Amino acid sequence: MTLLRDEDLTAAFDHAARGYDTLVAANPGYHAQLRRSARRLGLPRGGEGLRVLDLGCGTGASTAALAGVLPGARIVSVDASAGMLARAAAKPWPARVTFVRAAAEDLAGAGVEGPFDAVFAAYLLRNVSDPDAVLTTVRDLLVPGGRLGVHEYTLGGRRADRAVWTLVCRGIVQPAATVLGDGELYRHLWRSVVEFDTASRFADRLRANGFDAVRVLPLPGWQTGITHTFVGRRPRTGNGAEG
């Protein structure tokens, strides 16, 4: 199969929204890992007075992680899928959390404007058609010195990493998703990871798009070598772009 992109991917997520929380709940440590990545942003404790963008919020798991780690921050949560966003917005949230429907490639068109003190993107960048363009937009939305946190499936480069990922997807995730009628989306999930950057290459991509102080941090459990936290910073002077 070819990868799903743009409107086709959004439609697939719309359809999958009803069963999405059930599937991720079966992933050991899913929510704890998101909270760990949110803490790795290294923002002031509590986040009082900060403004944070949750880019690609899905049904709100990443938003919940940010809200738990940064109880004083104002959080703008964005997703392109109306179905996923409706599931997220229907959950109980404090007034400091707002939801906006927008594609990562067209934040300005949806009225999402900076500056933000931090941007958090979970399971997003391997799904966009032009990750470099999205990263450039994100950098420009940040205050000088603002933080980017990316929580993403990015293989570590060992043959075993791909083998474990394939075993989990084909043995557990895809059969369950097929029962729910969402097999195509989760076949895309497997392929999108094996065809995307390795962890080291994604770190290089962040640097090439103007982020400094880039760190690659593995996550524990079965996802070691499969899921990583990436932390970068918009430079305090200049735009940081190379070339």
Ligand SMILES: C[S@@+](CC[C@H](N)C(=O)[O-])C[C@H]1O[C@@H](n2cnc3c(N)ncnc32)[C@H](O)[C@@H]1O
Contents of the next structure:
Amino acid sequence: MTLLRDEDLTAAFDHAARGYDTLVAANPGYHAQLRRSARRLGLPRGGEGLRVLDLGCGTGASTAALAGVLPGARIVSVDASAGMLARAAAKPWPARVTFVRAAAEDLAGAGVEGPFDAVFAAYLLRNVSDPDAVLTTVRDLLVPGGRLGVHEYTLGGRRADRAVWTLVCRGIVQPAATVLGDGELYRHLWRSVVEFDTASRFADRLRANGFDAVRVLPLPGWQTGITHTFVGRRPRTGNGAEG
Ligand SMILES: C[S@@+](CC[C@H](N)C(=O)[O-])C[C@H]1O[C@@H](n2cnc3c(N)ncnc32)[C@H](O)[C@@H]1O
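Now that you have shown the form predicted alone, what about the form predicted in complex with the ligand?
Zooming out: every chain and molecule, the one shown earlier first.
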């Protein structure tokens, strides 16, 4: 199969929305790991007065992580899939959380404007057609010194990392997703990870797109070597693309 992109990917997520939270619940630590990545943004405790963008919020798991870690922050949560977004918006949220349907490639067209103190993207960037363009947009939405947090499946580069990823996908995720009628999306999931950047390449990509203070942090449990948190910062001066 080829990778799903743009409208095809959005349609697949629309269809998968109904079973998404069930599949996620079968992954021990999914929510705790999102909260860990949200804390790794290193924002002032509580996030009072801050404005944070959750890009690719899905059914709201990453939004819940941000809302829990940053109880004082205003959060704008964006997703291209109406189905995923409807599931998210149907959950109980404090008034400081808002949802907007938008593609990461056209945030301005949907009225999503900066500045933000932080942008968080969990399991998104591997899915977009042009991650560099999205990263540049995100950098420009941040205040100088603003933080980017990326929580993503990015293999660590050891052969064992790919083997574990393949075992988990073929042995657990794909059979369960096939029962739910979402086999194609979860075959895309496997392939999108093996074809995407390794963790160190993705860190280089962040630097090349103008982020500084880039760090790559592992996550515990079976996802060690498979999922990483990346944190970076819009430089305090200049556009970050120089040097
Ligand atoms: C794997 S889900 C992750 C959802 C959530 N962040 C979480 O941690 O559970 C990826 C989400 O990204 C969204 N997405 C994929 N490509 C997108 C794009 N180009 N613009 C906006 N959202 C996109 C999908 O619709 C989907 O809801």
